[in-house]
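First, one chain by itself in structure tokens, the form predicted alone.
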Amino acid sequence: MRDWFAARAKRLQISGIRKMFEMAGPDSINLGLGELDFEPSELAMKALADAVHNGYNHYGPTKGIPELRKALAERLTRYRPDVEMDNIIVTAGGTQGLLVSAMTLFDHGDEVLTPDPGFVIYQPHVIMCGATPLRYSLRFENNFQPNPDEIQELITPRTKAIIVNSPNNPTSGILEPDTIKALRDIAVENELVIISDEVYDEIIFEGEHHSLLNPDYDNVVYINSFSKTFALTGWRLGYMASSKYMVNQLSKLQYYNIACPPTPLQKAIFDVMNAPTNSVQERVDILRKRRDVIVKRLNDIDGFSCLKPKGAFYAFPTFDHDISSEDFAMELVKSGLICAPGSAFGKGGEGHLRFSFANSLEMIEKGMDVLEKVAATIPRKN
């Protein structure tokens, strides 16, 4: 029989969390989803009907409608005060704008540094390129900070860019002003492209989100959703930020894999992002008091230690169990609760489990009754 699939394909592996929801049953609680539980407010809703409505239902610019191009330029202000409008390139979604990134910088031969752990996309994205992933890690023990001297010793003259996520999935760990002046620093003298994947930049707890998006270095391509911001996951728009010309070559791969972004809901966003009052800040109020139980649960159950998330809205906890974390996720899911095992999310995720807080109370609180339980069956670690 003809092989029909392309090596790329045939490279990749199932996501480890998929096969949690592929064995979960239609009753279970879910901790495992990296989506909030909110409904998008209403004005949204209305302003995409309007949008409609109004006749922005056909092919818009490869790079996205001019008026949100430019409401996004003024807001990354805050971060690199020259941005413009020709600076932005509008995605179907953060996901598309990070492989159209992917698909503009790395050929085969190329060396990509990618976190572990670190989101399950950017893995795959460098292998669909022909590049290799370079893990650099990050530790439960150093508030999930990297180690720029580790950085350092990965790079090789192949090596082409570092991805980056602040705060993170799955770990929910903020980089540090420190730690920013290091990579940048790091990716000037070896002249690597950063890509900078920031798109809970908006679900901050504590402090303030610090970007990489800078007027320090150049070769920075800036990611950001609307999904986790407005909670319109559905939706699939995003944004891509970075120099004229980074984004002229860019916008070429935007253009071939998608042509342009769906007219009508960048209408509604612009609409949203331009409205007096939109309830952002509502939504992290009340992720910031599910955050403090969940964590409060985690670190009260014998053997695991959870650390306080600055930001998104994942909970990564140790445990010290003797059980590897997929099959502890599986054991979960039999007794009715998705999660996420740290492996799904590379190597360096072993002996973590990912519980997304973006659920309600109640469900927070009878998923923790369930780890308990199952947690208190499972032998511990001599």
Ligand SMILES: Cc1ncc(COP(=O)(O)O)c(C=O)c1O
Given for the second form:
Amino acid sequence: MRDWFAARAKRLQISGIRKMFEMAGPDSINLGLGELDFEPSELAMKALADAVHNGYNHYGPTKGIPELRKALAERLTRYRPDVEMDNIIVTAGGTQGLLVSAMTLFDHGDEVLTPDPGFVIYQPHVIMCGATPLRYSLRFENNFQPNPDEIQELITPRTKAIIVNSPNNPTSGILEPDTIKALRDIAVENELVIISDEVYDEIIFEGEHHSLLNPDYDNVVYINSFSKTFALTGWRLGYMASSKYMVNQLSKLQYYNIACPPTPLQKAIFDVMNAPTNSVQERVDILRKRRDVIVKRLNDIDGFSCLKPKGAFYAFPTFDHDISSEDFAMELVKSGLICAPGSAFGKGGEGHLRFSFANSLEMIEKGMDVLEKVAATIPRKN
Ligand SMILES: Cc1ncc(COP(=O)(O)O)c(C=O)c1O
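Can I have the other form now, the form predicted together with this ligand, not the form predicted alone?
So here's everything in the complex, that chain up top.
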């Protein structure tokens, strides 16, 4: 038979998280998914129905409808006071913003630095563009901060960009201001683009979010999404921000990729953003309680150690049991608990499991009961 498939498709592997879901039974406790268990607010649902009834059903501008782009620019002035609507492109979720950035910037022969462990799509996107991903590590011992010296050592004349993610999936670490400064200095010195995935920037439990979008460096592509903050994963809407010369190139790829983002959803999101209260803080307060419960339960299990997440909604404990993270996650799935093996996020994730606390307190407690029982049956390393 003819070999139909492009090298880019053949080089990709199915995500290790997907494998867990394929094995899971219908009544499993799901702490595997990066998705809040809330429905959209009444306000959001009404705004969408209104948009559809008020004629927002046609193609719109490639970069997004102007009123939404203006509102997003206004929001981003908290990080960079000179952001204007011309710096913004609305995308079909953070995923599509990341892909358009990769397609605009990466060529065959380029090298791109990606976090390890890191969100599962960064490396495949680099590979799909024919470039080579090189991993930099985020270690538990280092509070999941990247080590600037390690990054410096990975840089070659071919290095085009560095992808950073704060708050981070899967570690839930946030980049500290000193680390951000060190990364920016490296980017300036080596003329690297920084692709900064900040889709969890409003899900912060302590302190404040520090953005890479900053007047000190123009070559930043900032990625955000409405999926996490507004619990609207299925609406597939996000946005990116960058300098105008970057936006001109990005928007060409955006046109040939999706023509324009979905019009009624953009109008609905615009209305939600303009509402006097949009319940983001309420959701963060609920998540903080869930975080405190799951972290305590994890640290009470022999052999487990979990840092307290500062943002996002993942607990990423280490374990000292004599088993790979994939096999451990398989054992848990067999007992009715879905989580993600750390190795699904790169070699640096081995020795960890990722539990999402975007699920209810009841499910978290039940899930931890399963983990406690299963963990007690697995031999420890020492
Ligand atoms: C770090 C990170 N970036 C981007 C995304 C993509 O989100 P979406 O495409 O739903 O906006 C996710 C989703 O889990 C994520 O965890």
